[in-house]
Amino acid sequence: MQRKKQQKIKNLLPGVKENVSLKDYTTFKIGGKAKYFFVAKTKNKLINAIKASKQLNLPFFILGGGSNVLFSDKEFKGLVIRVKNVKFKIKNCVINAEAGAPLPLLVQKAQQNSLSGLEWAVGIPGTIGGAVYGNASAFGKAIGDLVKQVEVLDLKTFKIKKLSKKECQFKYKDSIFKHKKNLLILSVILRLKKGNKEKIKENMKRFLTIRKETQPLNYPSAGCIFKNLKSQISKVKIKKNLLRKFPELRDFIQKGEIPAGYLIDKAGLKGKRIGDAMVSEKHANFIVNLGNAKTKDVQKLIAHIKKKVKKIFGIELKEEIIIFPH
């Protein structure tokens, strides 16, 4: 029977691998193997993997740069699709890219046709598709604010249709994408505005700068764990003891926005450790891979984080990863 699906599936993805380590597709460089993995390189093969995977009544997971992700340390027995359909075109003020078209590629070329909107997103990776799937967002701005549409696949209908900005229900960091998981991204349409090459280079270069000397950058990690406190902010209830206690609470419910990272330092966790996974020294909000840490070390370390920042602030993180299974 397994020999049986096995010519099966490779009679219908030509080019499917067996037995891949997932971890070598990842950011954060964790992760068991993919009883079968596909690389679509184009729309139709990516829609025709998804077919395959149904039809053999294999789950799948549709994977894009890796970076947002937490895989399993044991085996997905099913089909993971890694999104390299990576076309774009820009026209005028328009970026029409494929959905793996890689972010940082997108970053460099706006800048190199003089399109101002994107310098904020330099030094992020992974791919267009997922950044538009989390409304990717740093120094205040977010990927949501420059779409224009999205072309997605229904995976109920197997239908193509097009979402407007408003369609897509962009929040921070949230989309309808996160939430109705039959819409499956395949291409998105950005509109930007025309700038100074040069001035918009050394924004650029400004904003690398501040990620140089904030992020731990030299080790392997999927970028923010937790999502600031933002949308729920006016439901915090902070005790007095603690607002004098950290006075900066106070100026962060004013502006609307408490960093995890924030109340995770103050929690007193950076540098905490469990196996190889670490809450960096250098942003609270990054936890890393120190060389050989496995899914579960970092699982138990969330768990502890929510935990202690519950416990003193009264707060609950959110995680803003995706961590498969859950």
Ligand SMILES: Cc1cc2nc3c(=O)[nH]c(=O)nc-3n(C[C@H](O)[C@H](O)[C@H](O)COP(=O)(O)OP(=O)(O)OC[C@H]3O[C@@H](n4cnc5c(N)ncnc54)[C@H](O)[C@@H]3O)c2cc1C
Second form
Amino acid sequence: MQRKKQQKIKNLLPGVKENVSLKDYTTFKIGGKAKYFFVAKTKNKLINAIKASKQLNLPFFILGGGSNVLFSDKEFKGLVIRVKNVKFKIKNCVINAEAGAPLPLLVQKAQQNSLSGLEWAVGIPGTIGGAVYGNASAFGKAIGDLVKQVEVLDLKTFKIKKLSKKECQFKYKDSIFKHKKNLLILSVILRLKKGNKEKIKENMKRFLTIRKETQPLNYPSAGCIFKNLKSQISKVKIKKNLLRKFPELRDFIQKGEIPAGYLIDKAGLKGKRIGDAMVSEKHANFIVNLGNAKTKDVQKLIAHIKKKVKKIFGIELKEEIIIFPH
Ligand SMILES: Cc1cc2nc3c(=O)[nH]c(=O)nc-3n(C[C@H](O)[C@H](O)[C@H](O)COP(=O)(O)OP(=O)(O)OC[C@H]3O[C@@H](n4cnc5c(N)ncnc54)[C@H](O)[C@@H]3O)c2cc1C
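Given the form predicted alone above, what does the protein look like in the form predicted together with the ligand?
Below is the entire complex, every chain and molecule, led by the chain shown above.
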């Protein structure tokens, strides 16, 4: 039975690999093996891979640059499809990019074409598809602000659809794609503005310097583990004695955003370590892999952080990273 499936998938997806270590495909450098692993270099190959997994009744996972995921240490008995369709075109102020196009390359090409709007995204790893999925954001800007249209494959009907920015329902670190699992992002159209090439470069440099100064970029990580508190902020009731102890909280509440890193730091968790997973000393919302961290270590650390922050501040932190399987 197993052999039959193996042969079938090989016939349907020439080039499919077996028993691939997922840690090699994530920026966290954590994760077990995938029974099957396929790199889809074109839109058609991406669609075929989905069709094959459906035909064989095989669970699948869509992987972009692997910079926002934590895979389980256990074997995934399905198919990981790595989105590697990387072509893009720039015309006037519009970038039309396939889902697998690396975001860092688009940021660089936008600058070279005197296009402004993506400067803030410098230093964010991964693909444009992954960025749109999670509405990647930094320095008060988000990718969703630039989206004109997203081409998707509806996995229920196998029809290709074009979603407007409004239909993508972008919110802070959120989009329709996080909720409707049947939507595979095939390509993205971004609209930027004409700008000054040198000024754009300067701004990028400034953002990159801030990242280097504030983020632990010398260790593997998946970026920020938790979302900052934004939409739920109106529901947050902080006790008076806490506001006295942590006066910055009042400013954060007034500005409408409490950074998760601030709460973790004030909970005294910088440097807290479980196995080789550690809360970064440099940025408390980063968990870094000191070498041989296991998924369990990271999950235990996440649970510990949530418990402690809840106990001290009464605030429930929510994960930003995608944990698979959940
Ligand atoms: C050092 C560092 C700094 C970071 N800084 C930031 C930051 O400033 N701001 C920020 O927002 N994030 C940041 N991140 C997190 C991460 O880089 C972004 O969220 C990035 O946009 C994820 O893209 P990806 O291609 O790596 O997605 P992946 O991690 O591969 O996937 C993330 C999710 O998207 C889904 N997905 C990917 N491609 C598709 C597709 N084509 N169709 C449907 N679903 C898809 C996956 O199934 C998964 O659920 C940082 C990460 C690191 C390591």
